[in-house]
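Heads up, the chain below is alone and in the form predicted alone; it's given as structure tokens.
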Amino acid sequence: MDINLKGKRALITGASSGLGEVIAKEFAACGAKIGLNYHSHQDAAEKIASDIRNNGSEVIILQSDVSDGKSVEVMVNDFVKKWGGIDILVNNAGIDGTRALVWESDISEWERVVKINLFGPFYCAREVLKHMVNQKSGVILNVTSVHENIPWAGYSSYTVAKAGLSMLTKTMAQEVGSLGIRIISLAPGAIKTPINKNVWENPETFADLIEKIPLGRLGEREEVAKTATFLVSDSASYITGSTLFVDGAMIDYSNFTHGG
């Protein structure tokens, strides 16, 4: 299938590394104009933007803290001022936070994870939808996680935020479906990225992780990026209000592979 995003204007948050980087490059390769958001790592963002330009695509760099509504408003306005509108938003920015059981949790850290992972996508969607509603077109792709369904002891703020983002996806899809706007969630499982390098480089933790994946391997960033590209394209024009899991069947209760 030849995915064509030619002329589409796409804003990707958290695009200076990990999944966001590869999604931005994949969209650009399919013809999209890219707004590459970063929070702290300007040098990395500039390197990625340079790679995209060198491959013949257009890109702008946008610094913003997605957990700050005013900062998001400025970012979206700058994007729209540059490109004249917006067709695609990928809410990718997120963190898993520091592991802590609920009664041991630091409140400010718990709130920080929820602000970035749930309030951030809400702030971004809120600002972007102001333009998409007027256009009567657009796609918002929220990057959630298998942990929108699977509990994860020690990471209650992360699982709560991702579950909330899944419901936000469904609710927004109801609100804007009649306006020609699609809202989708993409839920990665265990993907080989720099952020979890300490897990897949350690033989013991790697073996434990692989046992949780029926497909028997980690996913690659490119596999997520290609799925994201399909979902925001016209090839997925009848998909909205739902989550697509890219997880090697991790969500499929792998402990039951050999019977109950």
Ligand code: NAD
Given for the second form:
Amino acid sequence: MDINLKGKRALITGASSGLGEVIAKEFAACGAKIGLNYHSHQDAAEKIASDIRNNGSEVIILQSDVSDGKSVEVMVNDFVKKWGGIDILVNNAGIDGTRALVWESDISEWERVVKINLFGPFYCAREVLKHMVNQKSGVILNVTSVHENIPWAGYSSYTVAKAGLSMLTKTMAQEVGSLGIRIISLAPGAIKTPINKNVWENPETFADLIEKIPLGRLGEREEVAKTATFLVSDSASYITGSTLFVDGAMIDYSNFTHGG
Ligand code: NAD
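Starting from the form predicted alone shown above, please give the structure in the form predicted in complex with the named molecule.
The complete assembly is shown below, putting the previous chain first.
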């Protein structure tokens, strides 16, 4: 199957590293025009944009903090001013925060994680949908996590934000379905990126993590990016309002792999 994003205008948040970088590159390779959002790593964003241009695709760099509604409004306006509309939004930016049990949590840190992981996608979707609703077309892909389902002690802000984002996907899909706009969640399991570097760099925590994955290995960024590309393409035209897990079956209670 040939995935074609020719001429599609795609905004990807948090695209200066990890999954966002490879999603932006994969979309560009399939013909999309890219809006590459970054928060604080301008050098990294410029390097990725130059890789994309060197491969013959068009890209603009957009600095914005997705947890700031005003900053998101400016970013989306700049994107639309440049490309004349928007076809694809990938709400990818996210952080997992500092581990803390609920009663030990710092309130401002807890709020920061929810603001970036849940309010951020809401702000971006809100601005982008204003255009998609007028166009009567578009796709929003929300990058959630296996933790939209799996509880994770010490990371309550992350799990509630991702679970909330999953419900935002379903609710928005109802709101815009009749307009031909699709909203999907992609839930990665353990993919090798900077967000979990401290886990895969340490042999003990790495072994503990691998035990939780029936496929027996971490996922690669390209495996997520290729799935994302399929989901935003017309080849996935009947998929909306649901979550696709890209997780090596992490979601499926791996403790039962050997019976029980
Ligand atoms: P990453 O740390 O490389 O990427 C996260 C990106 O978000 C970074 O580029 C960061 O600068 C950006 N960001 C953070 N705060 C921001 C803000 N306020 N405004 C704009 N951008 C901001 O890690 P990643 O693994 O590529 O994570 C991408 C997404 O995938 C996240 O939403 C994460 O929760 C999700 N995810 C990752 C994994 C995994 O195993 N890697 C698993 C499940 C879910």
